[in-house]
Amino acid sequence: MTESPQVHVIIPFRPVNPKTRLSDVMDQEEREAFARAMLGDVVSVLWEAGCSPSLLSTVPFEFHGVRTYVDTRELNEALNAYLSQQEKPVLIIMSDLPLITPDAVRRLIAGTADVGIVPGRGGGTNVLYVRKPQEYHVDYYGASYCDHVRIAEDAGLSYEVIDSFFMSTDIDEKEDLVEILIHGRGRSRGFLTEIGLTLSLEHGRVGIQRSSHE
């Protein structure tokens, strides 16, 4: 068998009616189904990159035998009281990352800062690893890519920002989806086209179309 994981990751996940913003193209089934997508794909390359995965989750929740930790309090409020009774390093990833690769994975916590940092477009934060967890608090939402390098500061902590284009990639709107049909390999991938979405090309730009099919 492999090596016990040595970095553990929280990965925040909504079960029920997630990723409201694909309404246009997905019923509420296909994107709870989209997002346990998401989810696999992530799940996968933590183990892959040799790190132990856990869920934070608003309600129980069952996924592979992945340990699940119920809060029903707000992100910020359940990471916090989270983070506060961690003494080892943890790494906090969102769960609409499915590009993410277990070298960029590796890259991440293979740094020597106190605090790594991968900001999401739009100045939000994709993905963060923590060393010290007890000496730090998450913000998110907003600018929260800001308020992530602020807290470092404001702590003395070290920080690296980590420029990575598949773990910067996180999936919101149905533009957003492109980039899965072009670079996807995985679960993801295989659910948007089983569900016929594909690639378009109107005035000179990529977009997505869904075919009617039963």
Second form
2 protein chains.
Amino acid sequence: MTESPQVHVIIPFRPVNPKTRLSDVMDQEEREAFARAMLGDVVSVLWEAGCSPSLLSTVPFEFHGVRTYVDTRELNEALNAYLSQQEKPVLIIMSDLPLITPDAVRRLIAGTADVGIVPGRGGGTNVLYVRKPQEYHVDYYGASYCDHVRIAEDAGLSYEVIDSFFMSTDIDEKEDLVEILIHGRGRSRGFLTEIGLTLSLEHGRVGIQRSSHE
Amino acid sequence: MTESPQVHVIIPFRPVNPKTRLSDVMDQEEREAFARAMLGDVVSVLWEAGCSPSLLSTVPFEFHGVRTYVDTRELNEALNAYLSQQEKPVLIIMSDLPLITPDAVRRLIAGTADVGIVPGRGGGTNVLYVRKPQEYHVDYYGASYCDHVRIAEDAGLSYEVIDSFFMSTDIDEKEDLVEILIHGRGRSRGFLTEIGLTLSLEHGRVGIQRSSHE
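Could you please show the structure of the form predicted together with another copy of the chain, as a counterpart to the form predicted alone just displayed?
In what comes next, the whole complex appears, and the chain from above leads the way.
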């Protein structure tokens, strides 16, 4: 075992009015606090895995001294501008992956292909490890997993798929919160518990309920 | 690297009228053929990973010479009766996991805890590796993942969670078929293509559409 090199990570983050699909269980202020809790879980795990995280935000944002790049362009444009300036490998990771573990990050970094891809459900891309950033570009939205495979192939780059449930679990909808309550151990789980969200069981299916404030 | 021992696997399988939640995209005959296609993918991968699969069915069923135990009791009762008679480690794997890979199965088998658990989404349990079958019992349905952790703890057995997107992806609903069309390479993917199912993209979300038979 050799010491992992300090891997540069860029985390796109939207501090204002994020996660609108959770609006029926959280108001805007809660969604913003929840997004920061998930980001905190991601950043902690990255530090534990020996990585060096930075944020990419459309507005100035201060988060525990983590370096923040402010770029008002849309996600793909901002990320591709960033990649074109990097000479060392770059890990791009979404901020809504509160279940990621140091082990999963280490498995990703330990790969050898030019591009490591962690699929999300529904054709998404949750994490990309780009070892030759000036030869690659990203294309999020839609079936981005298929696009990211194709972009690697078109550029003559090798790729590998990293098989991780915890990294594939992005939190977008109410049903996704079940996974945090079952598997989470960090700030995100604590936040959900604080606002009164608990698991419910109806007709054998596990769901989410919010206790009233009465 | 040492050669893996031949691990015994038991696969619960329902040949008649399975996967009723797929009824709006497949009729009963198609669902039965699709269930066999998924089973074929699972059995092939297990063989490739050096395992020895058997089936557990409520009715007599012949599948490529794979040994079939017929047990008319409900799932938990039948599996627990089976476990109580085994002296060697037993792998219990569901038949609707067509994306499993030999690598994921090997990671599970390479573990050292008394119980290896692969969670499915929503608190389910997709794969269990039970190294001391006479000291453990299963309890599927509901939040079975939490139950399986608790049963291990109550029995004084160690457990570990195996982190695999491909093993965590069970196919129950129409939306799950997206994962097969994107990531699958086996019979299940071939079957879906044959009956005319393809990916669709609406408002940036990936879905499934079935071409008409006109």
